[in-house]
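Okay, so here's just one chain, in structure tokens, the form predicted on its own.
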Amino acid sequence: MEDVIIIGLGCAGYTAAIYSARYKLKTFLVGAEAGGMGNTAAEVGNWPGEIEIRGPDLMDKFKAHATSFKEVTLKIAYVKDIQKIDGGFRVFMEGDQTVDGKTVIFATGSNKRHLGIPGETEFSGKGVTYCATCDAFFYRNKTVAVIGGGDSAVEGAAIAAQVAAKVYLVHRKNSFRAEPFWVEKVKEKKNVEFVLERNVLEVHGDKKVTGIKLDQPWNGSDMLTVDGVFIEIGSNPAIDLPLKLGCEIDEKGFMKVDEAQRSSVPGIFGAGDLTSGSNHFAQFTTAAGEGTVAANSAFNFLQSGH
């Protein structure tokens, strides 16, 4: 039986693995995608010691560090279920594989939100995408729309503007909640047009996206002709697995943790974007901090004889 199973291969999960390994805990680190949401950051400018680094490159460094310890076993696999067993927990992975652990740290992050409008599902992968920083490269010299008003949307618009001929930044309000740094960066782009106080009602297309319909006309038309649509309206915490164990969830839908990253279920800890910690401020730095504390708490839990 493993001492700790860490589910999630992003910033929080890798950091937790580094600390649990330093505590000499037998650590099983598992997730469907190495890097997680960290891979979607085209430019990271707030990680201490790195003035500027690409998200995937930073995640590669985290992975190399975590897997440098002999105590860590890394497994790329989708986790489909988890159950309480005598002395710990059993994690079920794809292909009918299982692993048992005395403690579990959930670092499953979040899932992208969908608009839920006609055409969104039909044209997913055919012009509709949920990561502008990942997919902007495919729209060189084309016209795209980025939907949203937070960091991911505004950063995505800035990245898309580097390759696309035209970028519409569509937001339902007249001001942005994004970091001012990114708002200023987008405003400097001459090929970005702000389409404010508008909602997207439909995605239109044939074999691929051809345009989006707005709830109010913009420059005389309720249709914007675009080749691609980047939906960047935030994300929801990935709490399906914690819910299966009966972990308490807060009023915003996040896994509730205390100052020690403990959940309401003994032996279960949480770290990163899925938790109620760090004032719901989803950052690389807060995820790493929570991963650190979660590993320390798992170690203390095991030391106490549970």
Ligand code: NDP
The other form holds:
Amino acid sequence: MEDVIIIGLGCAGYTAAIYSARYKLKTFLVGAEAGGMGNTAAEVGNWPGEIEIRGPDLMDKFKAHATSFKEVTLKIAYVKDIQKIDGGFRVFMEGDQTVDGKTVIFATGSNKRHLGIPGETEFSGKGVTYCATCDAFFYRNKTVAVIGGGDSAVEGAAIAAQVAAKVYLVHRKNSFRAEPFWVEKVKEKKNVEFVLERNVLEVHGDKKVTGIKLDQPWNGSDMLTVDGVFIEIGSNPAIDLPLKLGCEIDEKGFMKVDEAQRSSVPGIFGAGDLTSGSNHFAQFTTAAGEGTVAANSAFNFLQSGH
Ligand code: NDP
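Follow the form predicted on its own with the form predicted in complex with this ligand, if you could.
Every chain and every other molecule in the complex is listed next, the one we just looked at coming first.
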């Protein structure tokens, strides 16, 4: 039986594994995809010690660090279920494999939100995508719309503007919740047009996206002609597995944790974007901090004789 099973291969999961290994805990680290949401960051400028680094490069460093310990077993597999068993928990992975652990740290992150408008599903992968920084490079010299007003949208617009001929940044308010760093960067781009106080009602297309319909006209028309639509309206915490164990969820839909990253179920901890921790501020730095505390709490839990 493992001492700790960490589910999720993002910043929180890797950090938890590093601490868990240094506590000499037998650690099983599992997730469907190495790197998680961190892979989608084109440019990370707020990880201390790295003035600027690509997200995938930072994630590779985390992975190399976490797997440098003999205590850590890394497994790339989708986790489909989890159950309470005597003395711990059983994790069910794809291919009917299982692993048992005395404690579990959920570091499963979050899933991108959808707008739920006509045309969105139909043209998904045909011009509609959910990661501007990943997909912008397919739109060289084209016209695209980025929807949203958070860091993902505004950073995405800045990255898209480097290759696209024209970028519309469509946001339902007239102010942004994104870091002013990114807002300023986008304002400097001559090929970005801010379309503010507008909602997108429909995605139009033929075989591929041809445009989006707005709820109010912009420059005399409620249609924007675009080749691509990057929907960056935030994410929902990935709480399916914690829910199966009966973990409490907070009023915003996040896995509820206390100051020690303990869930409401003994032996279960949470770290990173899925939790109620860090004032819901989803950052590399906060995910790393939560991973640290979760591993410490798992260690304390095991030390106390559970
Ligand atoms: P956020 O939740 O921060 O922002 C989502 C944006 O989408 C908001 O502007 C919101 O509008 C808008 N929105 C939500 N729902 C709708 C809707 N139905 N229709 C239209 N607009 C909608 O999500 P992000 O993905 O931007 O960021 C998530 C977290 O990740 C944040 O903590 C962020 O700081 C972090 N992040 C950090 C990065 C970095 O540091 N480099 C990069 C990317 C993300 P409104 O403002 O009106 O609510």
